[in-house]
Every structure is written in structure tokens, then in C-alpha cells.
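As a starting point, one isolated chain is supplied in C-alpha cells, in the form predicted alone.
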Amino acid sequence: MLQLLVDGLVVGSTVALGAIGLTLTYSLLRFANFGHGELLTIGAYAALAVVGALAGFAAPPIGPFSFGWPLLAALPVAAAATALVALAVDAALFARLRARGAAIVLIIASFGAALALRNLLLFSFGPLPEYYSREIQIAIALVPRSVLGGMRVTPDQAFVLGLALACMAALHLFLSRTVLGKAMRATAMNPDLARVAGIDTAAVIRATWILGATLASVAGVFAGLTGQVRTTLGFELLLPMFAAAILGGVGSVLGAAIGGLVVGLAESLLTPVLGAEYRAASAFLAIIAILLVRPQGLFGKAAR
């Protein structure tokens, strides 16, 4: 039982950082950005990029970790790749698109920019799944098996969940501290309003993208570090994160953060129940079955 709540949480969390990228998004441009998932596996393969480029230096694992200085080097690399890819996406085609007030044009041409994108990196990469490290790990026994079957996490585990908590705690410190924070939140309330008070609404929102991509970055490269980097990484995560962001409630970034460790936890506990081909189904069961008594999501507000 205890190991399969820790499983939960560390798939939750990479689902949570996703999932609150495509809330900022949708909070202020107001649409389904369905090609967010791409922004995941871009993270992912830049920094499987940087990680290849400096194999030459001697890079010994870090402590018990299966990775060495390499890949936390590419961590920033990754983020500002993938910002720089979400800006060009948005200047050439969204930017131009949501001047015509169209939302469902937009929601149709993220579908065509993520297809777009997943066979750019097939193209640029293969088909075949990559490591970052083939380093083996072993898992530390945190709670003897005698209690509730014990709990055993590996030191990538603990990392990702550690830093995947941290980043979450920093984005809500820079949303309610900072000035730039602030403009987003008030954008995100009333885009006109926010413009005649005098919100620069073009710079929130170029700002929005780079705080999107690189939550999504760091997402990617935690899925790839605790599993296998691939071409289809972002789009397999892509209704989990939907799935989180609407059961936290649209537009709530605290919302979007829970559910994602909701998801996460709901298809790691009621995986052994109804078997792994339906993991991904039992998730969505939980989901339903909170919204139908919240339809609002869990931190949504009730429509009126």
C-alpha cells in the first residue's frame, strides 16, 4: 500500500508540472493548448541533447544518483530551449490567430503544431527509445515490509519528487510575491482591465509561454529520467495533464498541481485492482467520479 502511494506521487508530480503549464496557458489566452505535451518531450530530448554532447568528460554518478553533473547542466539548457520553441510557435501561429478571436481555430492548429513538432523530433531523433543514464539503481528501503507492505523509493525517485515539489513552491511564491506574478494573475482575471491599467498583456503573455515550456521542460526530463525518453513521451502524457488540470479546476494553478498528484496517485492505487492495460482508464474512473460532486473541479468555482 505505502509503495504504491510513493509510486504515485513521484508519476503525479511530473503530470502536476505539466498540467500546470497548460493551465497558465489556457487562464490567459483562453484556449486548449493540445501541443503542450510536445513542449514535454522537446525538454526531454534537449536535454538528452547536452547530456550526449558532454559525454566526453569523465562524469561519474552523483552520490547514489544514477545521473552526473551533465544532466543537471541541461536542465536550464532544456528550459530555455523549449521556451524558445513555444515563443516561435506562438509569434507564428498563434499570436496571428488569437488577433481573430477565434478559440477553436486555435485549439484545431495546436493539434496541427504538435503533430508537426512529435515528427520534427522523430525525424531529428528515431523511433527508438534513449536513456539518460543505464546506471543500475537500488532502491532504499524507507519502511520495513512488515508495515503495510513497506516502502522502497530509488535516489532518481526521491530527486524528482523533491525538485518537482520545490518548483511547485517557487511558482506559487513567484505568482503571489513578485510584480511580473501579479500581472499574470490580474491578465488571467480580466485581460482588458489588466490593459488599462497599464499591463504590458503582450509581455504576461510571452512571459506565460517561458513559465509554460519550462515547467514542461523540467516535466519531460523527469519523465525520461524515471523512464524512457521517446518521441511519444508528451503526447502519452497529454490527457493526465488534461485530466489534472480540469479535475483541479480550469484555470486554477494550485488546482492543477493537486490533481496531477491525484491522477497520479489514482492510477498507481487502483492499478492492481483492475490491471495494467486499464492503468490509464482507472485514473479517468477516479476523475468522474470526484466531478460528479464537484463538476467545478476541486478548486474550481461553481458557475452561476
Second form
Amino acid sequence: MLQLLVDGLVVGSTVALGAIGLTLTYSLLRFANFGHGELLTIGAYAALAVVGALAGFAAPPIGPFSFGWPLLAALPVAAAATALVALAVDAALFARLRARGAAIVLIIASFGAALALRNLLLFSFGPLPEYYSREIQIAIALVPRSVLGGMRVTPDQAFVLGLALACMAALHLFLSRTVLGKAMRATAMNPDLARVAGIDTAAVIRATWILGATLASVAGVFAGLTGQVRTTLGFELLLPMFAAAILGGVGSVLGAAIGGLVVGLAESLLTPVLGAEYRAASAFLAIIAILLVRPQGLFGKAAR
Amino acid sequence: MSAALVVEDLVAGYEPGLPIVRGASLSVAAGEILAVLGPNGAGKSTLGKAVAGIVPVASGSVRLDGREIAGDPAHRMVRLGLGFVPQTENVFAELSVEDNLDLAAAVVGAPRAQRIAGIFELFPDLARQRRLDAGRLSGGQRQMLAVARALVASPRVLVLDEPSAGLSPKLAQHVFAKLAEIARDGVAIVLVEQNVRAALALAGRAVVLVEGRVRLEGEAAALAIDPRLRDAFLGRGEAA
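Cool, the form predicted alone is there; where's the form predicted together with the partner chain?
Up next: the whole complex, starting with the chain shown before.
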């Protein structure tokens, strides 16, 4: 039971980071980006490429972790690469469609962009799963087996959970304390007013893509680190990310973070009851239950 | 007195080929209040929004202190010295009063603390509510914050879209008194208003827009007793 909590929180933190990016782009651009999953995959593969390029250096694992410094060095590179792809897709595709003002066209275009990016990755990296490290890790027992089955956590899982929480805290400070963060919130609230208040909304949109893509790349690396790096990595997390964003209340960053953790926990806790084959469905059962009680999501505002 | 804002033959509307403002011209000098009046659907608000850069301009000219700004992005106009106060949804409801002002000052690179202190001196009510979310302010306070938000960027020209809409006569009078104070500091004010009597009492000059064109213009006091004003609102006659 306790072990399921840890597993759920680790998966949930990855989902949460992805869902935050999804909800940020939704609240500023008013469209659900079905290509967001691919940003996770691009981040995961960009990091893999950096780790591969640095393979010549002697880089033993850091402390108890399975990875050495190359993966840490790969994180900012992966974030930059993912942000560049997000900005390029926006400039080439979404910005042009936004100017014509049809949200449904944007959504369909995001499906197209997702397919194109996924197949480009498949073409470039092949269909076989890859790993950042093949080191074996020993899980640390946090709670003895005699207490509710015990709780064990691998150092990599602890790293994922810790860095995810740090990212969320940093994002909270950024949005609540910095001018750019407040400008993002203001643009999301009322784009026309933001413009007449002197905010360069085009620059804010670019910053939002960079922020969303950065979080997505970190989530992609997390998914690769706790599982495999494969071309369907982001696509497989897309529905849980949407579920988290909706559950938290679309447009709410805090909601997406909590929603991600709830989705991870729901998947983990309901799997023994419903069976592994219904793992994805179990999260949606939890969401249906919550939305029946609170249709606007956990932190969303009720429609008037 | 040289004009701070000059609008000439402005054609503007939301859809290409469907102009709402059809060749309007006006000018306003520093420290002057110009009322833009007209019946419903005359294009008053669209004119204000087009000048502020949030409704596309098809043709014509908008000059701020002699510099052509028609077609410039709205945020650039703010930095050049043109402030705009929309009629509704004119504050960031989920930001505090102070954050609304701080953000508006920061994006134009203004000295934030100093400007906000100056604004709080002019609007002591807002100073008392500085930590409150703007969405929780009363209608009158919200309107004051909207004006304050535009003022914090130190505009030379301030365009307001029906600032008295939805306010009680007493509150509207309070807002208008503040506008008079702001104009005395040398800011040129374009006041788009439905409340003809109050606007003419406040403004030095006025233009009356009918079907997107200026039908009447002149000194506010003279227009207030001009029978052509009523005709323009009732859609009668073609005044000069």
C-alpha cells in the first residue's frame, strides 16, 4: 500500500510537469495542444543524444544514482532543444493559424504536428527503446516491510520526485514574483487588456512556449530515467497529462501540479484493484468521480 | 496650443471591408479634455480602440506628438505615451491592486515604487486596498484602478472608453473629477462617453460621431445648447 503511494507520486510528478506546460499553453493560446506529448519525447531524446555524445568521458554514477554528470549536463541542453522545437512549430504552424482565429483548426494542426514529430524521432533514433544508464540501483527501505507492506524508493525515484517539486516551487515563485510571470498571468486573464497595459503579448507567448517546453523536457527525461526512452514516451503520457490538467481545472498551474500527482496516485493505487491492463482507465475513473462533484476541476473557476 | 493627438480620416473596423469608423478626424491638446459623443452604434468605442491599437486600422492617420502610430502594436503605443482604459474587464481581476499597477509600470520600464507612490497619492482609496485582488473591488474602485493602471505608465494622451458606464451618478462624478485633475497635470484626454450631459460639463471640446463620421464638433459649452446635438442623436438632418 505505502509502496503504491511512492510509485504513484513518482509517475504523478512526471505527469504534473507535463500537465503544467499543457495548461500554460492552453491558458495563453486558448487551444489544447495535442503535440505537447512530443515535447516530452524530444526532451528525452535530446538528453539521450547529449549523454551519448559525452560517453567518451569517464563519468561514473553520482553517489547512489544510476546516472553520472552527463545526464545533469544534458538537462539544460534538452530544455533548450525542446524550446527551440516548440518555438519553431509555433512560428511555422500555430502562429499562422492563430492569426486566422479558429481554435478547432489549431487542435487538429497540433495532432498533425505530433504525428510528424513522432515519426521524425522514429526515423532518427529507430524503434528500439534506449536507456540513460544500465546501472543497477538498490532501493532504500524507508518503511519496513512489516508496516503496510513497507516502502522502498530508488535513488533515481527520489531524484525525480525532488527535482519535480523543486521545479514546481520555482515555477510558483516565477509566476507570483517576477514581472514576466505576472505578465504571463495577465495575458492569460485578458489578452486585449494585457496589450493596452503595455505587455508585449507576442513575447509573452514565446516565453510561455519556452517555459512549457522546458518543463516538458524535464518530464521527458524523468520518464526516460524511471522507464525507457522510446518514441512513444510522450504520446503515452498525453492522456494522463490532459486528465491532470482537466482535473486540476484547466488554466490553473497549481491545479495541473496537484492533478498530475492525483492521476499518478490513482493509476498506482487502483491498478491492484482493476488490473494492470486498466491502469490508464483507472486514472479516468478517479477523474470522473472528482468532476462529478466539482465540474470545474479542483482549482478551476466555475463557469458563470 | 499644439495637438498631442491628431486623428485624420481614420477608417477602422473589426472585419476587413466592414468599417465601423468611416473617416473620422479629431485632435486633442495637452491638458485638454475632448469628449467623443454619439448615439449607440456610432463607432465611438471602435474609434477609441482603433486609436489604442486593438482594432485594426484600414486607412487614415493617428499621430501622437507628431509621430505616426496608426497600425503600431498596442503595447508599443503605451510605451510611446498613449494610455487606454477599456470600458469593461479593465483590470486584471486575479492580480492584487498593487500588482496591477506594478506590472503596468514595469513593462514600460518606469521607476515602479515612485510611480505607484504617486498613484496612491492621487487615489488614496486604492492605497488602502493595495493587497486586495482587483476582482474584489467595487465598481467605482475598479474604474479608478483602471484609470490608475493607465496613468502609472505616464501617458501624454489618455483615451477612456465610457468610464462612467455602470456607475452611480455620484461615483461617475467622482471619476470625472479625477479626470479633470489628471488633465490639469497636462495629460490630453479623449473621453468616449454615453453620458452626454456629464461629458459636456467636463470637456472643453467635443465631437459627435454619427455612423462612423464626425457630424458635429465644437466647444462643449456651445454644443450643450446646440439643437443640432439632439438631431444628431435622433438621427435627424445632416448638420455641417
